[in-house]
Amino acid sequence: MTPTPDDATATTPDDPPIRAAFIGAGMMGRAHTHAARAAGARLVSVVASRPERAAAAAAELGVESGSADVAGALAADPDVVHVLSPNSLHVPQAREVIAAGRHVICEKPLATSADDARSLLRAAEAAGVSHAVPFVYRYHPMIREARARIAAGGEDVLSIDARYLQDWLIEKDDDNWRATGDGGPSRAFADIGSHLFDAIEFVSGRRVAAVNAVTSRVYATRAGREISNEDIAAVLFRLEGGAPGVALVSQVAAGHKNGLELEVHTTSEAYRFEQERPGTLRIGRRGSTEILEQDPAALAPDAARLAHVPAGHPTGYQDAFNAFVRDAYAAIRGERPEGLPTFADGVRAAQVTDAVLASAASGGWVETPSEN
């Protein structure tokens, strides 16, 4: 029987499971311990703000105990830590992690400016731990499919149209973390324009060189809170190479609730990929269109190796997430998996981030740096 992803492990049986503790019990926690689970490790740690919520949510996880400061997750001697706290808080928990000489996976933003996102980058290098950032629309099979058929063709990529659309605060009650100063200085566009600028990059094979952005606050105020991070940000982009990009990246677009689509011109072909219809990868060809099924006999090698179940079962974002993990656990064991998105991958995302707030800011264009 064909394995599905919560069959698939990264250990083989001689090897002892990995030791996960987990810093923070939202939805992110639910999964990343759900990944970690699939992946054979061994939940032993969840940090919450409460000893009671910890306690708690230990219990709600299926984690053998709950801490309320990373110190207490650190005594459970985790192998590796997944930091899935606050924005503001990725960077102090993380070195804490980093000097403790654990492997640690960082939610993204890594951090909310690109000085500070450096700074880990430098400092997990200079520990010798192994790191990692979820930009998890990586593992979806016709993601890669559409990477390796733009890098096997050969051919110019001549534009992209890329959005990312939400709807979860829509309205003038609706409220979350992320829009209070924990978020940091941007929500919209570093919470969801991260992955999507990192599926451009991943995708087309090509940097953001610059952008042009415009960013729109809707509400000034959120639950009786002053709100100074943007709900929508519209970016015009240039690759490397010149070719033109535009993006839209809101979460206040009615009726939209994950809804990341990136298309990629190239010379010949159209490659269009839609995270609400993971299932196909569609080809756009001068006289004809194909729809291309997640099929893993039909697939390039490294889709192919993420697509578990056969045609007809699309991959969907718990899949990836696992499928994650799955590649940061094998890293933590000495494999170097293709596409694992690193901390130096959670840099460039600060890095365009800050582009587009300085460009938003200044009404211009502005250059994102040519390396990490």
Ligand code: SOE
Second form
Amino acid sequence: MTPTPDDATATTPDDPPIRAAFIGAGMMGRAHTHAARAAGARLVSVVASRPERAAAAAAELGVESGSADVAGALAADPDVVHVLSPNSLHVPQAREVIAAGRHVICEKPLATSADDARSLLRAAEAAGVSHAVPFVYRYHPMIREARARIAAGGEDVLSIDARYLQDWLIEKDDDNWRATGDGGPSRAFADIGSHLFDAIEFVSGRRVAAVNAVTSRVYATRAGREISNEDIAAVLFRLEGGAPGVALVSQVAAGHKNGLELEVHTTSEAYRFEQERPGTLRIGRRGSTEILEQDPAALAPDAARLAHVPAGHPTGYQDAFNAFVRDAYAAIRGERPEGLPTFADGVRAAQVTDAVLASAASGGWVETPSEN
Ligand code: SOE
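Alt. form predicted together with alpha-L-sorbopyranose, vs. the form predicted alone above:
All chains and molecules follow, beginning with the one already shown.
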């Protein structure tokens, strides 16, 4: 199906649809194109590794054209380019997009080091383009509800218990570019620990000041190739102000598919969010524990704006993705949506990842930078 221009509905009668291009296809290509279409965009180009693959991806994803390089995508005159390629290509490709004066959405990890991530942030700021990173778990209404209650409660955060467990790389012959190719020096932590620690800081409102990490690589080789990055990261951390936390990040935890779980303990309440059961928030209290349902009528405004259906209809992964892209496009139009993750958050994730790797290498505590 190749859409015609009238398939993309502008969000208001006089707004022309945002023209979106995508560098990369696959699972992220499906998520991003679906979200862009839901946000009313016109999907003008998709880049894949070879011309024939690009044409197939365009047909599969409902994009007007396919090309084999970034220049081809830019020739389609997009307003925004979604960079979905392997991690090591993010910096050169995002730079090319920014140099062309286009807005940019770049998958996490933004870059494989904090210095490279910061160079992209500076370039986007200098070019005056909008920039965003899909830390999409921020877009679950119950994540926003926990954040709003902690902020409004004004209580101390006493501790944090967090985990992000998957098992898609548990077999020795489970292979993926993240492990065997250009994934970068960190894999499990950069790939999903970045989501978890973004959520830790976003929900608690506190910065992770220092980490003490142990990493583990289960297989020295996969598919006959040497493996240099980690399958597991166990992280002890300290928030600014001194509160302790623990986090386990693993892509080899049998039976866990996408198990992001976060529990923030404050002076009188504990808020627990589980991504695989996103329609509720557990609020623990000494006297009574409550399971709060995702009912838009009962949520804080910033949570309710993301819940478009009644209680009992949980927000799914694609819904959260759609809300993220809707906010990213609102930012392109000059709005300032609450909690939009930008390249500054991509730099922050890279800083924490660098600190985790440094701590795992040294065996001791490593402070994280207090600014980008
Ligand atoms: C694989 O670990 C992956 O697709 C991540 O790359 C995504 O960011 C995460 O949301 C789901 O798992």
